[in-house]
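Starting off, we have a lone chain in the form predicted alone, written out as structure tokens.
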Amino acid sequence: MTATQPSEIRAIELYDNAGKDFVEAQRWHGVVDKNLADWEAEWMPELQRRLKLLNQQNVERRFWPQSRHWDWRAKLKDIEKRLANQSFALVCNGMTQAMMTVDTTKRARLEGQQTQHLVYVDYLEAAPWNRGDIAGDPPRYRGCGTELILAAVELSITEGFKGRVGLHSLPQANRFYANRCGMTDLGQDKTYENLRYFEITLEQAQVFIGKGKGA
């Protein structure tokens, strides 16, 4: 059963594109019922509306959001009894803006940190209105992906993994992880749907933390 309250709430800021300024938000340690209710009642209808626009504009399906089939309720149910899996959500103005799940049992692949423990990002997704790859208005809030990767880095440090984080990226997010997050691209993983695999080292994590907010 999904929890009703997060284990920790941390104050953060997201960039409001409409107001051209940073606004108060929260990072919840633990995706809870409220977040899943927002996903079902707000995210899904908005996603369907935007997919309809893409279809009307004759946009090829390969350019549609590659996470459109994700079922967050199923994902949380799958990990709820696993101590090695944790989740995070971003909330702003009473609405869930992004969610992420991570696994702390995976090992690093990058030379120099091979076989060392890291925090592996299983899934990370922003609400449809915060994404620039879906038809519709410009993103409402910027910084969702950055804040969640920062949460993964901080968890890695807390767990004694020295900031090491790894993930497989959907193609539409490759540039974000390579350029914004400064992660190392280890190329396509033939054992994982040919998705590109990225890792971040302690040094890269420190640079990423120092970049600040708002991307």
Second form
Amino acid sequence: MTATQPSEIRAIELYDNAGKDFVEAQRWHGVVDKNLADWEAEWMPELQRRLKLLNQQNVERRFWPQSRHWDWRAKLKDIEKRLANQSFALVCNGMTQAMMTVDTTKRARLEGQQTQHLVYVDYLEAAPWNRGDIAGDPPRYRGCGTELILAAVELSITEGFKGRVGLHSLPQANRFYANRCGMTDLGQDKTYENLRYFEITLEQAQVFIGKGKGA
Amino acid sequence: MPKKTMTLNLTEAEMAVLEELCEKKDLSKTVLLRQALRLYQQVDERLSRGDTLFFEDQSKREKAEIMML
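The structure above corresponds to the form predicted alone; please provide the structure of the form predicted in complex with the partner chain.
Complete assembly follows, chain above in first position.
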């Protein structure tokens, strides 16, 4: 059964594109039932609406959001009792804006930190209205991805993993992880659907934290 | 997240291994034991489902099954 309360709530800020200013938001440690309800009742219909628009505009399916088949309820059910996995959600204006799950048992691949423990980001997704790549609408809140990667870096530090974070990126997010997050691109991983694998070192993590909000 | 404290009794040999691993992995004893528990749970879950755990050396084409209690 999914938890109803996050284990920790931290105040953060997201950039509101409509109001052109930063607004108060929260980072929840632990995706809870309310987040899954938001995903089901708000994200899914909005995603379907945008997919319909893409289809009407004859946009090829390979340009549709590659995370469109993700089932967050199933993902959370899979990991709910596993000590190795943790989850985070961003909430703003009473609505879930982004979610992430991580695995703390994976090892680093980058030379210099190879085989050391890291926080591996299994899944990270922003609400459809916060993505600039679906049907041309500007994102409502900016900085969701950055905030969640920051959460992964901070968890890595808390866990004693020195800020090391790794992930396989969907092609549409490659530039975000390389440029915005400053992660090292280790190239395509033949053992993981040819997705590019990115990793962040202690030094890169320090730079990333120093950048603060990257809205 | 609230945490609970426990006392752990280890033999000298066990403590030596723990300290060696902590040094090698640059982790504290608490973090290392927490990692061990996470991995144990993960492995146990897979074995309970009927999966088998292997170590594989691709260069030598050797595969060894790990026996788990």
